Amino acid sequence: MKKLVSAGEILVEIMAERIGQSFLEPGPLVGPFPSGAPAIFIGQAAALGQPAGLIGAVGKDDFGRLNIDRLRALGADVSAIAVYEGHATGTAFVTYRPDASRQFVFNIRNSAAGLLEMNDAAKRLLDGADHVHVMGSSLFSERATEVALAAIAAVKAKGGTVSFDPNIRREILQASGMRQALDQVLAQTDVFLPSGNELFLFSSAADERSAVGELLERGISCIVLKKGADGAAYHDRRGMVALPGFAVEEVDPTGAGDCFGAAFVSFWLRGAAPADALRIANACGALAVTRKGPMEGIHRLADVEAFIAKAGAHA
């Protein structure tokens, strides 16, 4: 089976607890919970039987090493994940607004994740690596920049693969260089994983259909777009697959668009049909909401098929 490997932040995130909260004033938080994109697509895919590992770097802390042993926990290799004394796991502080948008404060750059770098134990993961996957929020500085460029190039000269999801959040976009990184991976990317409107930020198209034909058009081999509760559709040069969501009652949306990438990614690379694996990323998409924090809903292969066998029996 094919080994897939991402680079990038590891960090724990802490939630305010009722929608509304500000950060403004005190007020009642959960967390820590083990997080970071690169790490949920990780941890979902190790889940789900894909050999998959992570290069990145937390701190020598307790939030550092909490993240080390869910990823270990769920089968992920940890063997490029540094440790610094002297430097905090990067963290995230997130608070729910009405219209369930989310406001995030981020400490990644300047804690341990910033020194994220192609070391020894990267190049060994990658010299067993068949896939990269690239997420956006990963391109926060131009030292993470490198590395995934580094991590591509190593993969796609022995004939592998690159996935990207934009994943990109408001926070980050501002940070210099980004557009250019985003671009850069974007070029040698072969599976692209945008959501909503995300799509157009790399098209100058004004509807869904052409921006798609645009970008198909680059070189990129398929296209997922992912639309939430209303599902994601397939596209490739031979044409489109739709499949709606699963219904479930959500909890908490962080980490749901990085478990549906890794279900979809992990089965792309085992040469399921495109709809098979649309169905295994939707259903681990909604199982991840319906948990509070970002890795608290992956789930295991047999559950997610079993959660597919008996929303199809309801259906």
The other form holds:
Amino acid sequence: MKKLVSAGEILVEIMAERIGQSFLEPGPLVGPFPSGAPAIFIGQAAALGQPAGLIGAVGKDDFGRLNIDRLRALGADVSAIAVYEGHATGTAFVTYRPDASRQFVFNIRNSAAGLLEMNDAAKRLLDGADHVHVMGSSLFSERATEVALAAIAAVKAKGGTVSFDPNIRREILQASGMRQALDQVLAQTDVFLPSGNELFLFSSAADERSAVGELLERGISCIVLKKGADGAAYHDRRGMVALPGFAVEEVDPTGAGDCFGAAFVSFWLRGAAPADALRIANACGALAVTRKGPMEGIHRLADVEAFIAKAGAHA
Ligand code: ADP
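Now that you have shown the form predicted alone, what about the form predicted together with adenosine-5'-diphosphate?
Okay, now the whole complex, with that chain kicking things off.
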């Protein structure tokens, strides 16, 4: 089976317990939850039985251990997660606004995650990899961008493939060189996984159809549009498939796009038909929102298949 690798931020997430809770005064918090978009992605891929590993950096502290232990338990290759003494694992404090959007206080660049580098362990992991997945959020510094571009170059040099989820966080989009980095990654992307309006950050077209057409012209093999509770749509040069989302009660949307992407890419790498990959991805995205915490909604393949079968029986 093909092995996929991602590189980027590993964090713990700590959430305000109440909707609209301000961080300008003390209040109840829940967490720490293991997190970081590439970590969620790799954890979900591993849970589906796909060989998957993460290039990352944590501090020598309990937050770092929480992440490594969780990824290992899900079956991920953690050999390229560096543990730095004297540096703290990254953190994200999140509060949910009444309109369901989220506000973050990030500490990534100045945490152990900021020390991310293409060291020997990372090179070894890439030696055995067939595919690299890049998250826009992982291009949070020049150094992290260098790692992502080097990972892409390493797999592309041996005929491997690349997937890209822009995963734009306004809080880190302002990082210098971020825009250029996003474009550089997109130019080398085979599978593009934008959500919401992210598509229009990469195309001057005014409507979805024209934007998709323009990006396929530029050489992207397929585009998968994530549409929240409405499901997702797959496009390639031969046509498109759209599937509705599964009906679930949303508890916490964090991690849905990462779990969705991991499932889609894993099944794309297995050569599944687009509709089959989309169905599994929709199920993983739906299951992800049923639990509080970014990685708590990761499910193993047997559970995802049982969920799909049950939903089919009720349809
Ligand atoms: P992102 O998290 O990247 O913004 P989305 O919110 O579109 O992406 O979620 C990714 C996928 O997760 C969706 O395409 C869908 O399959 C699934 N999903 C997300 N929210 C829900 C929901 N409330 N109900 C069912 N499925 C959902």
